[in-house]
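In structure tokens, one chain follows: the form predicted alone.
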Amino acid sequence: MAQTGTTLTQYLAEQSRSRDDLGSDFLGLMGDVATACKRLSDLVRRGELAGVLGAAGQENVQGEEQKKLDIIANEVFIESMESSGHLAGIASEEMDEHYPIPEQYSRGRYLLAFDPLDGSSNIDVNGSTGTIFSITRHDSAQAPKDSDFLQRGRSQVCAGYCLYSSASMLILTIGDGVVGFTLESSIGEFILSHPNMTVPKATSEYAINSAYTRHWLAPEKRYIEECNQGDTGPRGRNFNMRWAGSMVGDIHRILCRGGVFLYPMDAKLQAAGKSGKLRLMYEANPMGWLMEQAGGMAHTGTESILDIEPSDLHQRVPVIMGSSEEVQRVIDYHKEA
């Protein structure tokens, strides 16, 4: 039986009544985001039956092998957003430069940056994947340039992700806490299911790719070693490691029950001349704002993610986010180092 309750549209309409900055344009834009997520949810659910599995035989701007669904997801989002008149421009992890709104369509006052399919390596094994999005303002009458997207994380109007797993969930913040909606496929609506998502200050779980242990820098190596020593070590309790293979999957778990997610700077990245692994505009900023709004922290080890002045659409940064006590411990280890 379908569960009824507050829909995403009803929730945002209610919020807009008490906020002058959330007008009809924003409500329309979020409706477009929800539509794109529903379309992708259906494609992910159908998998091979929809012919979307497997490699695409090409690389994206990051030099990473693309899956068929990476390309399809990017196209779905652009098709769902470009003609509504709510956006001034679109930037995607899969595109070198931003996508300008075609001249035949009206141009709005918002900018959308998104990762169309985070965790695409999980597609062929039916693992968790997701879409991450970030919305900022563009109040100029002029068409946006790439540089107009380069706003600090604290300038975001809305940030969120859609998780495609056993259930599809849309998690978002508009700067007043974090809320979660579950897709009720029988009626095609996102229904409010998690009205106040908060991250516990302390945790006994961490998420990190241990395959890179040999490359870790001293602060992260010390932190993980202490966790792994369990109740006989300096932390005095046992920890569990969790790694979903998608940022959306790991962050969702942390928002639900606490934990710390680490994709830090390491010696391998340094040797390659890279400033980090994850993208500031498409991953770190939106997830960082969600984490802070849920009571957690989002940091690089040396500075707050949301305070970084972006310099490039595809800028990479180290990421440490989750329960505040654990993130602060890693920050302290960086200061000592």
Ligand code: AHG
Contents of the next structure:
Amino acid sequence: MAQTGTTLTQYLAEQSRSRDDLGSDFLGLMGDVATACKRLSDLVRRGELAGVLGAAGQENVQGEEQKKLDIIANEVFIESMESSGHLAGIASEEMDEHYPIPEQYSRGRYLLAFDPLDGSSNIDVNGSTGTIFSITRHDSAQAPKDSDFLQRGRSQVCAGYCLYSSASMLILTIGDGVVGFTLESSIGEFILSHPNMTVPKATSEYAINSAYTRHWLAPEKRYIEECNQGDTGPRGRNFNMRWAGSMVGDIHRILCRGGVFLYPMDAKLQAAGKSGKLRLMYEANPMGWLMEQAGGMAHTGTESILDIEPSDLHQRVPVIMGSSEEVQRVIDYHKEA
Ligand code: AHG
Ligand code: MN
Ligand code: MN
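Would you mind giving the form predicted in complex with the named molecule, to go alongside the form predicted alone above?
Expanding to the full complex; the earlier chain stays at the top.
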């Protein structure tokens, strides 16, 4: 296990020594990711003083109201990453189509898909937010097309998020477990603080937006009802509920102490012709790989998230992820329904 106290750069360099597939271009790319996260962390921390709060007065491609910080976060990441020659293209929640690396810069062999600011409804109330990222390969010298981004979650090279909360933390996997770094602001470095993040199999804590109870489908309705019956119900124990309003905040809690996170398909989403709420390429896939790497599970109720063959950059999927015993139980209820 890597030693706590090492920097992100040292950790990745150490990993790359034993991995032929992770060379200096990957290390450079991750340096850029870290820089972008630090810049964003600083803006989030300064909040109103940096003039970044409030609505932008426009909608993104998915018809969702954009906050100023959604747009700023997107720009900060692109600026930090486009010119170093490590990326071939960037896809984002906030951009309709992918962003090609401008001609004046050299083109690399990696693709980045990201959610610049997750949990943007938390910005104005000083709640937890984050940036989620997913890195895949682009094994071609040609400029990528949107379709080149549509790789299954199992093809990810690196996935992670930066949490902007009481401390800023960068959590990532390169397929060898999950590690967490805390931003030491006095020296501007991410320092390894959580060398082996694991999700216990069992939990008594769930996360779901219960305002949608009336829209839930039978399997989730049954699952939550049984949890809520506590020690006198079929589960024989009491459950606790937590909902951060930010997937990064909820998933981080689960990586720290277990739990199950649900943003399932429901009747309201179905009626609107949506295949889920959360996005596959830059929310469910990276978080799903982190979950599996930490010993948890990531599922839609009918299939494993990482096995989905993507069809669209902004595809939505139902999400049930976290402690394996609870995820498996929801899957069983789907089979029985
Ligand atoms: P984003 O801010 O990137 O649009 O994502 C918000 C997501 C996710 O972070 C959170 O779990 C969920 O939407 C909250 O949705 P509800 O407001 O429907 O609860
Ligand atoms: Mn999001
Ligand atoms: Mn977002």
